[in-house]
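Listed next as structure tokens is one chain, alone, in the form predicted alone.
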Amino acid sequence: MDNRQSEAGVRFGALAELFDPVTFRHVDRLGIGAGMRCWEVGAGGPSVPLGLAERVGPTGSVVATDIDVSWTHGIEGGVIEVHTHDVAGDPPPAGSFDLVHARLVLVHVADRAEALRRMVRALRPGGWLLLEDADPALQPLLCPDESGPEQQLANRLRAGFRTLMAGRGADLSYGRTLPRVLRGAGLADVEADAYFPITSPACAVLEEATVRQIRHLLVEQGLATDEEIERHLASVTSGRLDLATAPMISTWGRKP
């Protein structure tokens, strides 16, 4: 998914609408507040860094990093720093953090183990790591209620998307492993939950932007035809489909 494409901004907005309430429910439960220091890994869009900045206030700080920071330019200043950064290849930002958070990031990182080590290393004693990642293999359907040909086509195109992801090295079962992974990294008080919507206007916005962003790959690899993609996009626009996302599994643990 190329963040330089215009559809990327649409996707980030839809993801924020779908998942920001879940993310900040966990952030607030962990007690992230005034004066604390946070690292937002793979920030993508601006919504999470801005929400963290509201919580830490003028005496705190938020470091937002990504390989491509195109969609976070303009939010720098005050308590927010933005840096181009590869979580698995570059040293962590200087200093230690009360919260390190990554949402829908590690499933796309080739060396997930190294990325995790670097994030844990960046925590201060007592600091929290909050990882949120998808598990497309746990709930693979775009239309869980496969009631007709439109839903069948939608699910076939979603299967094509999973094929593309797997071909690029994504671990489609990664989300469910997060509790074990955090315990293995030495974190304490590990807990997790999962969330996925099954009908939301933002699901339709996300699906349309995603399909437009990858349609050339679907066609090139014989996973769909242009006619099928146009038919699917028309169904999405019509509002007749009850669209879901893959479950997002949120897992948190504390550095002893």
Ligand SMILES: C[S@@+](CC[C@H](N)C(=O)[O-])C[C@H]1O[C@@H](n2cnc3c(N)ncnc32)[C@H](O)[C@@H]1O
Contents of the next structure:
Amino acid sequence: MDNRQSEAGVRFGALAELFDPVTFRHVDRLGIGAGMRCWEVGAGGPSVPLGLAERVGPTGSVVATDIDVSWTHGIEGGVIEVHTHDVAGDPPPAGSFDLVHARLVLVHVADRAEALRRMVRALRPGGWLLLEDADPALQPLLCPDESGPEQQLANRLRAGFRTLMAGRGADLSYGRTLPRVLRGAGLADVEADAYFPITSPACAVLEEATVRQIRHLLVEQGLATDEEIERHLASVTSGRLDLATAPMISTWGRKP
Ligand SMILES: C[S@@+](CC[C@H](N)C(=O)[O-])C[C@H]1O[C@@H](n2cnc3c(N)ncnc32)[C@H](O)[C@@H]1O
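The structure above corresponds to the form predicted alone; please provide the structure of the form predicted in complex with the ligand.
What follows is the whole complex; the chain from before opens it.
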């Protein structure tokens, strides 16, 4: 999705509210602290680079990269650097990192294997790679409690969204492969867990912004009508639906 659309900022805010507590639980458990060097790949919004900067303090550094840095402008300075950068195509930032983190990024990158090689190469020996990616095929429903027509429509539109993502090369079962992928990349002490909300106001914010960003594609490809989209948006904003997300699978491993 295009980061320059205004909905992108809303989506990044909702992703932060839903997933930052999970991300920083892992970051803290890996011992990321004062003086360390972190690379935040596909940063999207400002919250993860800012949270990492808090942890590494004035003697550390945080490099935040994205192919589109529209929503991280303004946070650079102090220990934070921001660069426009394609994780699969550009050389990694200089230096070797204590932590390389990418959340909900690789599922969108066509050459995921090359992106992974570059991230592993950027780690210092003993440094941690923390990859967090969705697995929409593992839990495909927007409304796991499909109790009526509004929930059925919500799940049908979510299926349309998955069709669009798959058509653009997203691997909808990627999340579950991460532990194997990290071991295959030579990382040690690999562990993983998964999280998804079952209902939360942030899920409604995320859903509304996502549907507004992709509605023209859903209609163009015959996956939904304008009338269905309006009906769904009204249900979402009414607060009547319990909206979930795909599971986010967090996987971490250490470079020997
Ligand atoms: C779903 S957003 C996730 C943003 C953020 N990591 C988060 O969890 O809130 C995906 C992000 O990956 C970025 N991205 C997509 N392909 C990329 C690539 N090849 N290199 C770097 N960033 C990329 C997008 O621009 C977007 O900001």
